[in-house]
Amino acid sequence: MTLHPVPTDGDTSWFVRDRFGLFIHWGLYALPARHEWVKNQERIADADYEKYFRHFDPDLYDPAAWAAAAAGAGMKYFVVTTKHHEGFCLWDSELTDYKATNTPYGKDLLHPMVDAFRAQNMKVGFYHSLIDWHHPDYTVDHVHPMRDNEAARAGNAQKDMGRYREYLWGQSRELLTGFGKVDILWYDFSYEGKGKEQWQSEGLIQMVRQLQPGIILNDRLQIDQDIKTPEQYQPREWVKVDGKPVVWEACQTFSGSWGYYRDEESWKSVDQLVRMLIDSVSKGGNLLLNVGPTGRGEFDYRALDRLAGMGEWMKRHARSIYGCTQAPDEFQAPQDCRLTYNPETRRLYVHVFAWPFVELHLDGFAGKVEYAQLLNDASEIKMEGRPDWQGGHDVGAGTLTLRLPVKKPNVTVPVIELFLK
């Protein structure tokens, strides 16, 4: 049996099939260079804080860079910024002057952003903060970088959440209304004493869904609606709301830091990468991997190396990704391994995460395929169903077992194609 998510009221077909994205987190916290969160870690007032404003000037900021590093590394939508908790905006919002248009830069990032990942033919998706640790009626609590200011705290009794939630309505209409179709709207996030009663969320999804048709939506609104959305974690089974699985995608971030974060050395490998995504599809989820650019506007070195790393692997191994989800259950993945399937071609991928010596047993596997090969060059793999020269001992009347080369081929990850009968 396959899993099927049950149907939403966003369109979820293309997300579902794409499973690859890209996330960006800019902001001015890529000055500081030490975590998008640095305002809060730091408790920094907002005086302080003024200086990555008045120095913000991207000046080597190519959007269709970005885009083309994105789509070489087989990415096929992006989530951006519009808004980090900082409340610094990227585009020339009409309902603040807390935007990249009044920095030394001078001009609207989102814009030109949209429309260079659109020429990769890529989906367009917007991340907006429901917090904001700098619009003047957000109260401060116990998240806020000033919970320990005291005078900052008496200083909520001048502050009116309704207006900050008509702020908030106001720049998603903005952002809904003037970039052309939208296909993802991320949320971020709600908790005690922020939530659903605050944003009035039943209110603000009907708004999203009059103005957009079909986009997604996630469920950090406290309102389950089209995606959920693990962060910095790998599921260990496909997410399942009340027993039932869901659409789902793992953010995850190449190193510790959303954000641009200069000395932060905990940055993952291709390998590692590459095995996420895999692992992500292989029960039935995305993978939204996030790159934080520079104050200058640049995709750090590191990530642009991942990202290249990863469309290597991706070249030759993309049907293995593309329109593939979870194994159905007939299917058990042999030890060190992961399955993805495609229903449509009927084709089985094996994902082998630790190459073993000659022989790959798969149990239950015996008369259900026809054909079998490496998906990096097309060459066959043999197959034999309890085969002579096993001297004898029995693997199982249903085991099929692969005879592989000795040395692992020459990719991050080798992928076997099976081709089911």
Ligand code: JFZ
The other form holds:
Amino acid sequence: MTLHPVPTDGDTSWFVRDRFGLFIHWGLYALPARHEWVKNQERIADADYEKYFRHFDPDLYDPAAWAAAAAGAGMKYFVVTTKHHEGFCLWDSELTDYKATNTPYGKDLLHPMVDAFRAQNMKVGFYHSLIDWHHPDYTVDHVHPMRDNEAARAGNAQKDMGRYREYLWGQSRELLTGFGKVDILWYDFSYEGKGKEQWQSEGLIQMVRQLQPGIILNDRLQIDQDIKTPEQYQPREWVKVDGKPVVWEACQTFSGSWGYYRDEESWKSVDQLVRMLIDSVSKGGNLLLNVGPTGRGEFDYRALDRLAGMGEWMKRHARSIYGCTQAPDEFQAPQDCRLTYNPETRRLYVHVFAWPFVELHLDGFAGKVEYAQLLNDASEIKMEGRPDWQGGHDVGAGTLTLRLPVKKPNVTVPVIELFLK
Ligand code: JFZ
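Output the form predicted in complex with the ligand next; the form predicted alone has already been displayed.
The complete assembly is shown below, putting the previous chain first.
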């Protein structure tokens, strides 16, 4: 049978249909352009990091263009860093001066973004960092940029994490009351000493649910909520908690870092990215794919190239993604393939990662398929049982054999649509 994830408080009904979202990591770290953790990695003091605040001026920022690029790729929701670990805020928060409106740019970045993505019918998600390397009351520990600075560590005695918690709650309240319906809140992250006690996660979750009933909450407050968020890896099977399948979303980068990283050369290909999206859906999950916009406010050419390439594929294959999930157990994917399944239309999709020579053998499918076609051009794929020539070579009785064209169709990943009986 088809697997159903364990129900939770948030409304995940749209989320498990939409499957594909855009992550945006944008902040001052776009200027050093060498990782969103640069302040930490290079142990940069506030006074030295200040130069990025003084020079932040994304004059080419055009959120309508971002939203169009995302929608064109087939993405249905987005999640943007309202604040990352560096502490800089994209919106005009009343609780800090460390925000976009006080940079040379001088304007709120978040409202126009939310409007632009909503105009593309995309759902709205906020990533919000629990960690804060700028707030005066946030204590210096082993994960802090000033971890090796004795004076900074000594300063902990004067700090009050309770005040930081009020700031965290207060900003959460701003984000959940000032931007209309927020569909996802993606807190990040917790560890020993900076976790549910410090954030008072239980109360925070209550407040969030009261302000935005139905909102989807992630799993990084040290109390699991609606979704699990495997990061930078593809799970080998449907993600489970206590042995039960849950709603999950893999988050992935184009090139390794989340913030804009000019010199990174490890960009994934369109082909690889499309396969990652398929792979997630074939295991009942989503893909949240990240762009790190530049300090001028643009998606760089490599990101635009990948988004356009994915859109080219999605244009013809979206129906093997939206509304789809893992195939029922009785259908096992053949070698080099992934299966997805739409339980409403009862169509099964065979995604062929490596194009075989003319025959694709589907063990256990015999007698179950009414019609088969290539999804990209709706051309019929002929079906056979056991071939009667060459002694049926080595094909067993329960096997359905598809007769494929010799040449791989001219698409990134060809998909065969099977109409079940
Ligand atoms: C976190 C962030 O630190 C990172 O910058 C990015 O925003 C990503 C989506 O989320 O990444 C993590 C979080 C936790 C761990 C490692 C990376 N961890 O616990 O090892």
